[in-house]
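Given next, in structure tokens, is a single chain: the form predicted on its own.
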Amino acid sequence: MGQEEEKGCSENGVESKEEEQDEQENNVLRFLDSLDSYLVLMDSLSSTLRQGWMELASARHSMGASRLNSALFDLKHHNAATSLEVNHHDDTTMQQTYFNLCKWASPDTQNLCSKETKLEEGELLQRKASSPQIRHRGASRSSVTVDDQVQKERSKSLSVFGALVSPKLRGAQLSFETALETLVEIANIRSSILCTHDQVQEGMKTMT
């Protein structure tokens, strides 16, 4: 009996450092993972900050420079037009923050951005099986009403511009709004690179 006990005593502490190896190889690809898209988003806002920046130029020169300068700003106080919402997410096997871009709400639109962004927090967890054509129906007439608002707004700022701008103004903007997608994106995985790396670090520590 004693030999048995032993014997399964010891294939139990193989089995578990098994375990911890491979959560720990796990880890350490997640944390590669994120380090490469990392550098991809990193690429991608260089490229399209560049381009935003050239499209604006090119705006400029076409319009004019008396049409597209500073000086026809509205320097009233105005309402964020967009805005950045930090969630923590806290667990037992990690801390994390996320941040989620709510885009071009004005107090009409308010509601519908907070909606789309209750969406997009609901697309990351567990969905229920039952209903999926409903919810899928539901999600697409939200979506196009949040789509058209944000067609207005866009519309609505460049109006101090004059009523008819230059199509390269208006890609400069969807350049840029873009780009400040993109920078939300390369904090979310930065956030995931120091998540993991603290995961690496830790398994390390109970390796040894």
Given for the second form:
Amino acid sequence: MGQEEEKGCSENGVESKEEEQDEQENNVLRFLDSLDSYLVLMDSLSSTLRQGWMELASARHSMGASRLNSALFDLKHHNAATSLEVNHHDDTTMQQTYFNLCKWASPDTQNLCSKETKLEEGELLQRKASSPQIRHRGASRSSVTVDDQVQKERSKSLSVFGALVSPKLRGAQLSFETALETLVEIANIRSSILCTHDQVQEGMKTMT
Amino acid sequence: MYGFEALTFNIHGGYLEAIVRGHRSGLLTAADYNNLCQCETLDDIKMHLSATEYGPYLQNEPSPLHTTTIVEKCTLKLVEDYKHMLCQATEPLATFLEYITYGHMIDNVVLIVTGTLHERDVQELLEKCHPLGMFDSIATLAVAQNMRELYRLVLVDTPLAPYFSECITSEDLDDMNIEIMRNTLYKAYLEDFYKFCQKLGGATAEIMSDLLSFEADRRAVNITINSIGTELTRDDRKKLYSSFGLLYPYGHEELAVCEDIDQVRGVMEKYPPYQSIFAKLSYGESQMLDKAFYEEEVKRLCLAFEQQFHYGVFFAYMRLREQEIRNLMWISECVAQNQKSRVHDSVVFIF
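Would you generate the structure of this protein in the form predicted in complex with its partner chain, following the form predicted on its own above?
All chains and molecules follow, beginning with the one already shown.
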């Protein structure tokens, strides 16, 4: 009986070691996936920013330096058009930080958070490729309302340079907006990298 | 019928026409632009420009250079040429030369008023003003709260006063009102300049009519495209179009109701001079429209030098120099941002 119990215990021990190894491998894979995503996002950020700066230069060339310069920025007190929420998630193993971007969410339009605007992200990127002003027909009423509100907020932020700005400036605005979203994704990925890195290190300590 | 200018033009205008033709020969050539496009840094651009007429203006600028510095110093060359011509000019050439700067004056007024609305320091705004558009009481613009005060306190004693009759209101200044004011003033200025040139008659009237009509049409197209998707109503948009030009009045009627770039293209392609411009663009795209318009403008400005004994050469020179400065700005930005592959997106060769 004692031998059977010992055999059972050793089998359980082998199984738990295998489970630990599997978990450790999963942690390593998650870490490497996060790292890969991080590198891809950094590359994407770099090219988006380059595009944005080029579009801004193009808008300045089109509209003239007197219409597009830093002396026109509004120094009056006003609410931020975009804010960043930072949430900490504590689970049994690790603490991870999540960043959430609330775009174009002035106090009057509290419902416009990045979750809703992300639904339009694909449409917005498509729109940017053709024209910033083309409306999507057949969209649901709520997404059209959100879309209109977002467009209004965008136009309001550009109005410091005048009410009639070049489409190139609107394009630059979209590029920098995309860059901001990418930055938040990078922050989330970094948080994930740090978390999985800690898990991998924990796993290595446990196994040795 | 014109042609008798040859008998009398040189009495008062001969010296300055010779001067402006000399200045024209100093404009950068395609070879200069090719050298500039191959520069790796802004200091390389400065080195290449040292062999041109811009050399004396840039030679004392310390490194590291900024693109705005290059543009500012090159603009000083344009201002110096202009001031020399203005101080040597007799009437009516002096008035003609002054008309050329009213567009910059309008831009400066709008810059000061907009900056003041945004609670910016007046000195900071004055530094950003175009030197050709400066006038004595410009700093006083900062005290005005609405257009009536703007006119009464400051602009009544400036050349822009006659252009204010259509936009005097007691409404407080905001971004939309300022934009409408800008475009209304520019419309009134263009119409006034056009009438002045018509009164001069002869080759000046003919050449300037063509150039100013093109300017009016281009503005109509830009206003239309920039107002798509904004709160500007169709009626307000139509009010901003000038009352002359190839597009007046039927083209303006159609442009006023355009909702996207393809509709604008549909309107403009009915006019043969603009077919070639829009033929260079693909459908739904407006990125290259500015360059296409600038190329057409440069072609017309260069043609102005083919005739003698008229004032159009002065206007053409000023505009060609401004185009050259825009080219230098674009090349500098491409070099500074390490995007030399985009240089030819916006550079317009003059020769």
